[in-house]
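We begin with a single chain expressed as structure tokens, specifically the form predicted alone.
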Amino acid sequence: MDQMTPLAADTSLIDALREIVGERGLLLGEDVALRSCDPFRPVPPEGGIIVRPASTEEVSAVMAFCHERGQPVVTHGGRTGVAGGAFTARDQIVISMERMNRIEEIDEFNQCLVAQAGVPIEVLHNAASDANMLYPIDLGSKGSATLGGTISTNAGGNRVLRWGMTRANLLGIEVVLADGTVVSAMNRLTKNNTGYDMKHIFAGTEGTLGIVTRAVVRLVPKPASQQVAVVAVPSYDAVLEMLKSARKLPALSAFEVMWQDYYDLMANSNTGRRPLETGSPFYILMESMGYNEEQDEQQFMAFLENSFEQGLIVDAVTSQSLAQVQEMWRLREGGEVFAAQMWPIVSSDISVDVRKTDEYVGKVRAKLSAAYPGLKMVTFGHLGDGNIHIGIHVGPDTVEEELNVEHILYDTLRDYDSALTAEHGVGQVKKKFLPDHVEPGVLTVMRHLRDALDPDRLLNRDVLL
């Protein structure tokens, strides 16, 4: 076909793709048109197919057609990242995962639940709770985010310095390769040292390796004490100090940072989140979540008290019961603020060292308000393990400005122990910053791993390297 033609346009095309999943497993025309493949602005498909599978045979037989036909596709999870990885192209259809959003077990005596890969993470988190468990990845998009798209990018979240990222919460995975062989190592063991670990080699590839299609995740038992404070802090020295004695409590399992720009752009937004006075160049959202209600409330309020008398906090709030913990989680999870006050924006969800993180965000302030005299910017994240989150506005211009902002952002990085992204992936917005931030070796062997598994570059094709 012409390439100007939309796939759309090739019946042939369709009525195969229909001949495998059925009538309910393909959208066509505005049902295509409608999604978004970014979760903050319109991006339609361009391809214009969506086919939905409701099995891994479906998968399967789908992937061994394109790969027969020489057919480029890309996988759609929740539609939450934010790097570009589910943008589609005109030559390339989407397989959503959409239809296979079953639980099929929680093993309580093994503490795993096996899912299908387009489960919802909130609907994970609800069917773990009613078994007394915990899933722990926690994230702002859990509404929509699905375990298979968290997997595919190694997803964090707001209690990784507790228990990990997903990668460390996973026990097995099953996935189909671009030529429709299925890879079954749905491992329920959590000690299992036979031959290659198939979980860590598909976890966090951004669906470049294979599809996801399910997984087996560990659970914890669920916690029976839930404390969140959040802190002003008068300086960078003093939230080190915070976060070195915090992470002596047993049960600490957040510790989110925000800078004054993000703390005030919240606390004035109207919408609720003004838990303490504007005006401390730091804030922290802390969290416990223990098993000893009593004696985890104790350390808890210990620990501020000392913080208090030692000069490290100058004003705190803590929640007296579920709606405030909610409350105040809230106050870093501000998705529609930034929409409303600063739209369009550039983020980055970067990793630095701690020690240096304030010195590298005060770089990156002084040569973007050099460059863009009305630059608005807000910095917060998981300080806890290394992790931040800077969202930039320079005006009306933002978008036309994306990649000389980008180029401020990542070239300064580099003079600093950091990573170009923590846990959204590099997708097709970081992809040409990647080269200077991984070294030679590691991008060859990524190549080569690619070229054995989908030599013929079908799966998110433009994704990554």
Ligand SMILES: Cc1cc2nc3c(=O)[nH]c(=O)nc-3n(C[C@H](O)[C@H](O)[C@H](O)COP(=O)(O)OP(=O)(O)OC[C@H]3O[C@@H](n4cnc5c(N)ncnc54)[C@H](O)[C@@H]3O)c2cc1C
Contents of the next structure:
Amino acid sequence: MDQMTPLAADTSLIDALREIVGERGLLLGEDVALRSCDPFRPVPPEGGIIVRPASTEEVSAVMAFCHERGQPVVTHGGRTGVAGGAFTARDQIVISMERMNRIEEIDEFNQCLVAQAGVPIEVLHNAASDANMLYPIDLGSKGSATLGGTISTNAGGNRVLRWGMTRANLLGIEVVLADGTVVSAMNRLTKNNTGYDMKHIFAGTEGTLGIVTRAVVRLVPKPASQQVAVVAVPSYDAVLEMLKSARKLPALSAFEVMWQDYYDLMANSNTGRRPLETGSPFYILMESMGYNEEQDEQQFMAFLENSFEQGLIVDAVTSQSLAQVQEMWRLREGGEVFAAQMWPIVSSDISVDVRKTDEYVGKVRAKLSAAYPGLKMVTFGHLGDGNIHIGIHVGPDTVEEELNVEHILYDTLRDYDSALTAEHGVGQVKKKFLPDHVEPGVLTVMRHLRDALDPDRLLNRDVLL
Ligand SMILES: Cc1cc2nc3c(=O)[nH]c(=O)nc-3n(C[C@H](O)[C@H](O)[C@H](O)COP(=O)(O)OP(=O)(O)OC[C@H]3O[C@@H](n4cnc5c(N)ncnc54)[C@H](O)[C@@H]3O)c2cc1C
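Moving on from the form predicted alone, please list the structure of the form predicted together with the ligand.
Now the complete complex, all chains and molecules, led by this one.
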């Protein structure tokens, strides 16, 4: 086939795919063009073909066919990933998991849930809640982000300091390999050391080793209480002191920090997200979720009062209703607000030793403002896990300057105990920085694994390394 000819014009390819997944399983033309591989801007899949298998067997048959033909694919979940992992080039077809959206079982005795990979996280939450349980992975994109996408990126989110990242909540996995082989390790046992652990081999590998088709995830009993507070804090030392003592709260479930630049932008954005006055250097959103309402509330309030007495907090507001809980979280999760106000934007999701995070942020800000007088920068994130997000706009040339801005962000990171990406993954966006942030031996193992499982690089070819 002529390299410049879109795949969508290849009728033999389309007929063969239709044969496997049926008419409903195939999207072409405008249905493809109107989709985006990015949550914030239009980036259509360039190959022009979306295949939507409805079962593991269909995924397997599609991959067996693609393997025979040497046809590269990109897997799509909810397309909320922000590392460019779902970007699809002209020679690649999309395998979308959107029709594999069934919750198969909630096992109350083993406290787990079995589902297909295309189920959105919010749907899992609702199903778990109906059974009086909680699926602890919670993130701003939960309405669209899928089980398979969150497994493939090992998503983190808001409650990692209590329940860990996706990997920690995964019990079993089913994956289709590049040649169509089905690997079924749908374990629901807590303890199983029978050889290599399949869920850990595939989780966090960004779709490069296999397509996740089903999984078993761990549930916890649904908490009976939820308290949220937003507090204003006078210094980073006070933030660290708060974090140290908050860790002793048995029901602590989130410790999110907003630097003043982020809080002020949100508070001045006319979205009503202004629980406290602006002007403090730091704001913390703290949450406690427990199983004894009276005791949890008493411990949470005592912690806040104690922090006030020590001068660690200068102002605070606590939630009095579920609506206020949601309002406070909307303040912290306001990605769409700052993205709209600062677009175009360079964003990052780094980890730094929590003792040094503000020093790192200060260095980055100093370097960027020296280079770009029009700098707008916001910093916020899951500081309880040492993970922050920095959003940067340097003026109308932000897109042209992206590489330079990224160098400032990531080269500065190398002075610290740090990670290039804490939760979003490497994708296509951070690939060029990977060799500077992991040891050569680690890269070698990654390449060996990929070569062993997908020697022809059919799966997410342009992702990771
Ligand atoms: C507003 C907002 C808030 C967010 N907050 C957080 C947060 O707090 N924490 C966090 O970790 N992330 C966050 N994210 C990023 C994103 O939601 C996560 O990366 C999520 O895990 C992506 O899931 P998805 O289903 O949308 O995957 P997609 O975006 O569709 O895909 C992401 C990657 O996984 C691969 N993939 C998808 N499905 C499969 C599958 N079944 N098998 C194999 N590979 C697959 C894709 O090829 C791609 O490389 C946020 C994003 C937005 C837009």
